[in-house]
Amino acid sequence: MADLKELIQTKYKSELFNGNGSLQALSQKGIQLFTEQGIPTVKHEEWKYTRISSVLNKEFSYAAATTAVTKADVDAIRLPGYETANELVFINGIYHPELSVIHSGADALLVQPLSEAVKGPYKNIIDKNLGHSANYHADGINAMNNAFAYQGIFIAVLKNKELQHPLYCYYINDARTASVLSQPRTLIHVGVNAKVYLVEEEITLGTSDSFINRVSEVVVEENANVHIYKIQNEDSHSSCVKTTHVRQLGVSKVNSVTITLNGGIIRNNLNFILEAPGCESNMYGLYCVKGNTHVDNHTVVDNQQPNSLSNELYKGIIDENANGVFNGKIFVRQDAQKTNAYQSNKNVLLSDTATVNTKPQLEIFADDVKCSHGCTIGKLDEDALFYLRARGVGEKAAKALLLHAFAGEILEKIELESIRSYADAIISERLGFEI
């Protein structure tokens, strides 16, 4: 812990953005809070089941902006459909435009360093929204990322524009010569009547330890339509804390799908803040994990205005010694009358050593609402398994068929066909199911 604090304080003092305003204030506050709070332990209620300190009590390097990653390295990890996608490449937390590809014109998509964008016409948006996630994650992990927010980027999908090309973001840690800690930061503004498909993936090159602490804050304006897809399929030496914080400032629709397949310790924070009447939010997740992988999904839906709809469904398939955690919170504020909010978490355990901890929560301060939450934990349906076996399906194939059907409800929520097929192929291989 002491080494990590020294590392961050050293980088902070040597690299801190020399301007003033929101960027510098957020960085200063971040380093102060991290120095005071440090890494959360299991005594912190929100980290009760995830021992993140075991990952961070190691010797990490914080790579400079220069990189040994080549175009060939990036080509090897590109997602299906990349030929027509806008691709943003981050190496050890730093955006690298020379490795990125942008097809959409400047009239539809803007990508700038935050340090530049804060001086231009988007200054007011940045001042009001950058760091808003700290209101929901007042811990040392979020503060640590805030300390380096000055080196993040600003992405704008401009007003009245539907991006014809999806936006792929690759977060690459280069751990080929040393253990790497990276702190990617993005603020994404989706303008009035705009539409975007955002696909995110973390990748580690090399076999040294890797830790990504990423914060993405998304601001959604009136009549905007946003789809966020996340694929997590790392090695056991790679861990991450990923925070996606969505503010719906106007009547809008946002869909999120998170697919987790492999990694060390994985923590996904997903917040939806519905700040306008009539918003719609859909949150879907599938974690299909085995080995010693630990995945912790923490979600918040904060309904602040009336006539909104939120729907949340997370499913888990846990095998071998893997651990799953689901903690979902729904807030319905006093002004949020006529709110419909639904939450469900369903889990299948495939071994006696697999574990899951689930905690759905509702806090309702309005009296004219429809809300529900629930969770299930169990094994495969023996009756369904018997039905398939009685019709000549082998035991292994029958189990794979049932599990694929269980996962399919989440996969079908991915509208981009190339990404849906890619995720389906990986999950089918994991389950032993032949497509």
Contents of the next structure:
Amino acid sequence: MADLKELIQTKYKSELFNGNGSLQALSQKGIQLFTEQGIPTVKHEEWKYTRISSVLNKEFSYAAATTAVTKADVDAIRLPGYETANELVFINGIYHPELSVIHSGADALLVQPLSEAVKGPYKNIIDKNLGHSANYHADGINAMNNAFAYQGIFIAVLKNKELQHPLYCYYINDARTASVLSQPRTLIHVGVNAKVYLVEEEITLGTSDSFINRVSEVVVEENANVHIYKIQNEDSHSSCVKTTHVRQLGVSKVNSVTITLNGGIIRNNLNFILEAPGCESNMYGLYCVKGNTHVDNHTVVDNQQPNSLSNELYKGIIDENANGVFNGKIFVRQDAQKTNAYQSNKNVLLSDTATVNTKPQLEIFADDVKCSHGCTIGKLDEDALFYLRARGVGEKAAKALLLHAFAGEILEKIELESIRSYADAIISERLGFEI
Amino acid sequence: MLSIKNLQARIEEKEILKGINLDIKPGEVHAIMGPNGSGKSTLASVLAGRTAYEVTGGTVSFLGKDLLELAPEDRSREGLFLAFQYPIEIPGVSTTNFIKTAVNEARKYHGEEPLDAVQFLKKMKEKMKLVNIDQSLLSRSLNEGFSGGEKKRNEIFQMAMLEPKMSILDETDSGLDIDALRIVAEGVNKLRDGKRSFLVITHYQRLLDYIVPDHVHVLYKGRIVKSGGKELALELEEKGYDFIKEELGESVEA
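So that was the form predicted alone. Now I'd like the form predicted in complex with its partner chain, please.
So here's everything in the complex, that chain up top.
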């Protein structure tokens, strides 16, 4: 671990950020906290089931700017539907405009380095929101990203704009010649009455170790509508911690679907902070993992104002030696009367060596609320399996049919058809499902 | 068609079937009646291949094959159908997709080409009429939120689609009102063609008013204790099961 500390500190010193104001402050606070805390161990309550140090004790080079990734490399990993999407390409954590494609006009979408945007009209928004996730993650991982947040990107979907072109973000680690650690950072502002579909994928090129520590903060203004889809399907040498931190500042609706289809250690932090009355937040997750993949979905819903609805459903299909972790925390603050908060985590274990740890946590300070939580861990329903087999469907096909239906409840929440079929195709193939 | 000899089965440590003998010929309709706990549903489950039951003795031959050696899906593909007493709800799988898979898996088993979309739709429309079932129901998740009658009609619809040689109806009348019962029975009767055989398991006689059996058997404590023609069902209806117990020399509780 000493190596990582040294790596981060050396990098920090060599690139010492000479801006001022909030970016500078966040960077300093970040390196301080990181130096104090280091990488969380399993003694840290929030990291109890995820030994992130097992990845980070490997030797990494901190993502240097690279020009080795070509347009052809990017072509090979584009997601379906890209033809009509705004595509933002990050290489080793750094945004590369020359590889990115923006279709939306400047009157609808703004993409700018944070260090520039903070000098413009968005200064207030950046000052107030960048680093807000640290309030919910007082650990070295979040701090490590904060130390370099000034290298990040500011994205604004302008008010009254329904973005016609979905926003695809590719976070590419180029691990073809060396192991790479990178830390993408974005702050996304979705203006009043605006609408956007955000699709994010982590991708590693090459076979060396890859670690992505990404923080994306999303600020949602009144009457905005945001869809956030995350997909990860990597090899065992690719690990990541990604934090999506959503602040709903006005009455608004946000849907999130997180699909995990393999990797090394994958930690998905998802926070919804409902700061206005009457917000709606839907959080869906599907992890369909095998091999030695470890996937940890850590979610927080913080209901601060009355009359909000949060709905959370995470489902897991875990095979071979894979592990699943689900930790769902719901706060209902004293002022958040008439809150409806639902949470459910359902798991199917397909092998004797697959494991899952699931932990709902409800902290309710208001007295007039409806909250529910539940989790199930089991094998496939034997009665259902027998019913299908008794009608002539073979055992393998019957299992695939049931598992596909189990996954389908999450997949159908993805409104972008091209992304939904993409995920569906991978899952169908994994399950041996064909109709 | 189906020949059961001295069939014995248990679930966990409990002996339930204690030597069943039954011979069903092509085109025949047999009814099995009996009080609760006599082993009626166990017999249906064992024939369909539910693994929770352990066969401890006896043989079952179906169209010359050793039925007990076949996996549940192969029993179905060979032409055996079980209409469940409690059809399972399966969220996320539509009846249409499911039955298409089932029909085509059976065709594959017999070395036939799968039905294409047009052929399948044609067949489906034809069979839907037979049991008076609506397309919208079949597009929904299998049995999910269906009423008792809808579930049973869906069972008969699937039976019609799979065109089995031998169908076992496990208490298909339970939970049905008289109208639903009539629709289900009519569906079954339309499938009677002098070749297909049926084994109708029921607690009450009323289903047999609509599906008239050739033979009636009384199952009691895991054995067939009495067999007769369709008039046996009427006698049972009139006298209750107590007269069987009396015949067996058991004391009848007052």
